[in-house]
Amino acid sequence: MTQNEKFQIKRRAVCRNLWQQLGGGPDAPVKLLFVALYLAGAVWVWSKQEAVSAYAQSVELLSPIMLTAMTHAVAAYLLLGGVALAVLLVYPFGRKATQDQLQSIGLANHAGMAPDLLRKKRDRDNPRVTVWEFRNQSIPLTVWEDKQAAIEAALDVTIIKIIFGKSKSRVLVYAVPTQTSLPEVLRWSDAYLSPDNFVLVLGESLTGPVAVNLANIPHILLGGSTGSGKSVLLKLLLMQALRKGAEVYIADFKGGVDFPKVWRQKCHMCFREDTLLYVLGQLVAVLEARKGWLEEAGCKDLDAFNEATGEGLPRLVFGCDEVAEVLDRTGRSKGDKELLAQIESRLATIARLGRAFGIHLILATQRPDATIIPGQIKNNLDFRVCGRADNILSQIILDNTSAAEQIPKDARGRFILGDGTVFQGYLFDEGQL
């Protein structure tokens, strides 16, 4: 493409963009309000023209410029007000500087045109977040994502997410100032407990609390390297499940040291594989029984059944800390492998069918690869959380390397979700159980 062709494309694009900014877009009603106020002001100034002109003539020592403006108030208003109106309708503050910054990092189309900043506004759901709306200039969203770090440096922000707007010609960048950061420690308070039915909160991100609704996303996988805070996060979720009236079952094959006496008083604990097989068998039996009850009542899930019948059946939550200690078959005898196969089968049944019948899995492990958690189980653990990890571990848990890239190596209690949301988990004191 020649320089002249690029110039012609840019010139036509500027004219087209100016027309679009003046006449349309999602804030067209606001633009119309500005125009209406401008016209109403012109009418008011016209009605007061004679009085203002007479007053100007009566005042001594008035500068010639002021005298001319007051004598011709309507013309002055139309000129100055028109300029101000054009700025309000077309140019957000910092528009040109932003475009230059994006141009300098190479975020531009083949014609050399950088994205055009249309507006900046506060996010309705979170006042700490600013939404930058750009005219995309036909740049693929993947290019924006690949250059996220460079965009953050150019605009001096921390980006939460980048998405398309109402159409693919618009890109929305959700960001907070770089001075905004997550705390290293975030202690749990009972005020954080969600009032919504079976919504469990995990911590706080830059955009607010992070939570999961087990009624919609029934199973959770917690991963991360040793010392990343998986066990603390697991106990935080189990504590909330207890507070919400669930029956909690816990398998701990690390000697039980992570779950002191207070847990054993309130939960069903198992420390041996034969006991675990029995517990899972009981959960599967409950699942089958509930399946029949829901079918007979014509209800689609546990909440609908409880509401229709008034039964009040509780949700059942099975948590396992370091599930690799249970499912790893390395060096096991033939009898042990057969036992583990039965355990896997029952876990797989709950993973596949548990949602509708209110039976949930929360599994924590350092390395949930296929040799530890079979695909028929892992594929049903839709809500995945990863703490500190290297590229390989992050890929295993989240199917991407974002944990290795976005969580500091010395961070404890810092996690990331599959959608890229980074959060600091609440630090739960077991004395609060």
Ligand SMILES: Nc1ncnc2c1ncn2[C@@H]1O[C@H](COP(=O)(O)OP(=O)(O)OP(=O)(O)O)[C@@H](O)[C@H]1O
Given for the second form:
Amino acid sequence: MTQNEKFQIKRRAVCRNLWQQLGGGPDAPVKLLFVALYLAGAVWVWSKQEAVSAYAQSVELLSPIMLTAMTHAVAAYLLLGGVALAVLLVYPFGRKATQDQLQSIGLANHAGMAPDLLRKKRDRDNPRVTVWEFRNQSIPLTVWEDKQAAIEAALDVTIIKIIFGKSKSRVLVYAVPTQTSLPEVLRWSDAYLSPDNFVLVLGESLTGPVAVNLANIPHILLGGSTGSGKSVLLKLLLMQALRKGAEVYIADFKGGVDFPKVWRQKCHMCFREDTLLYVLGQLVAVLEARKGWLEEAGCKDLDAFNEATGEGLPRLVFGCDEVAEVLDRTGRSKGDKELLAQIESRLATIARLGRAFGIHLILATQRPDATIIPGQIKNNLDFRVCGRADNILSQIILDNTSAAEQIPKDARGRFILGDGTVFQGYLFDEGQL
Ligand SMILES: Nc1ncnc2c1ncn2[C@@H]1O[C@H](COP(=O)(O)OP(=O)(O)OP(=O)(O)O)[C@@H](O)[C@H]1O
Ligand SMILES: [Mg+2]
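Rather than the form predicted on its own that you just supplied, could I have the structure of the form predicted in complex with this ligand?
The complete assembly is shown below, putting the previous chain first.
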């Protein structure tokens, strides 16, 4: 493309933009207000015209310009006010600077034109987030995404997502100021409990609450090094399951320190391997029974069955803190190994089939040993959450190293999901059970 062609394209684009800005656009209500004020002002000046003119004649030594302006007050108002109005309507306050910054990082089309900022507004769903709406000047979304880091530096923001607006000529950048950070502590309040079946909330990210619906993603794997906040998060989820009417089963092999008496009154606890095997056997038996009932009733899952029959069968949630301790067979006797193999096989059955029948696993671990949780269990734990972790643990839980890179070393209750969402978990304690 020749320089002349580029110039022609730019000139036409400038005319088009000017036309669009005058013709309304996103700031239309504010612009209409300016126009209304201008017209109201004109009427007011017109009503005072005679008085002002008479006053001007009576004053001595008035400069000829002032005298003319006051004698023809309406004309003077229309002229000067009109210029001011035009500036207010057309001048892109702050837009030029943004455009220059984007141009300087090379975000421009083949004619060298950078995106044009049309407006900035607060996100309706999350007041922390600002939505920057650009006319994207035919720059593909992939180019925006490739340049995300540079755009963040240029605009001094952290970008949450970049999407097309109403049409593909608009791009919306959802961002928070760089200084915005998650709170270190977010105390749980019952107001956060989700009214939806069967949604459990975990905490808050910069874009809003983070939740999981067990009806869609049935099982959860929580990872993180010691002190990262796994037990607190596990208990937060189990508490919500209880509140929503689920039956909760807890395996705790750490001597019961993490689950004081109040839990034992409300949940089925197991502290030994043989009772764990028994409990898992019961859960598998319930699973088999429900399978038969659902088949008979022709229902695809527990919710459909409950609705069709009015039965109200509860969901069953099995939580296990430090599952690697339970499943690790190193140094165990032959008899123990057989028992552990059976535990593993029952967990695998629930992991594979539990979703439709409302039986769920929430397993936590800090042991970065891939061989301990076998693939047939792990592959079915689709909702992955990782707290502070090293590369190996992060890789095991999330299949990437993002937890090691993005969770600060001293963070507690800070987690990251498989899709990269970082959130602060709600801090919950037993007093709130
Ligand atoms: N969501 C949170 N917000 C703030 N602080 C938290 C949060 N979760 C945990 N903590 C703090 O971190 C401490 C350790 O949490 P927790 O016992 O859950 O860690 P853990 O990962 O289970 O550790 P371990 O592997 O040693 O059992 C808690 O006593 C609490 O003080
Ligand atoms: Mg713990």
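In this text, all values refer to a predicted model and were calculated from it rather than measured experimentally. The term rigid core refers to the most C-alpha atoms you can superpose between the two forms while keeping them within 1.5 Å. Numbering follows the first chain given and starts at 1.
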property	result
Threshold 2 Å Cα movement between the two forms at residue 99, rigid core reference	yes
Exceeds or equals 2 Å, Cα of residue 127 between the two forms, core fit	yes
C-alpha of residue 246 off by 2 Å or more between the two forms on rigid core	no
Cα displacement of residue 117 between the two forms, core-superposed (Å)	7.4
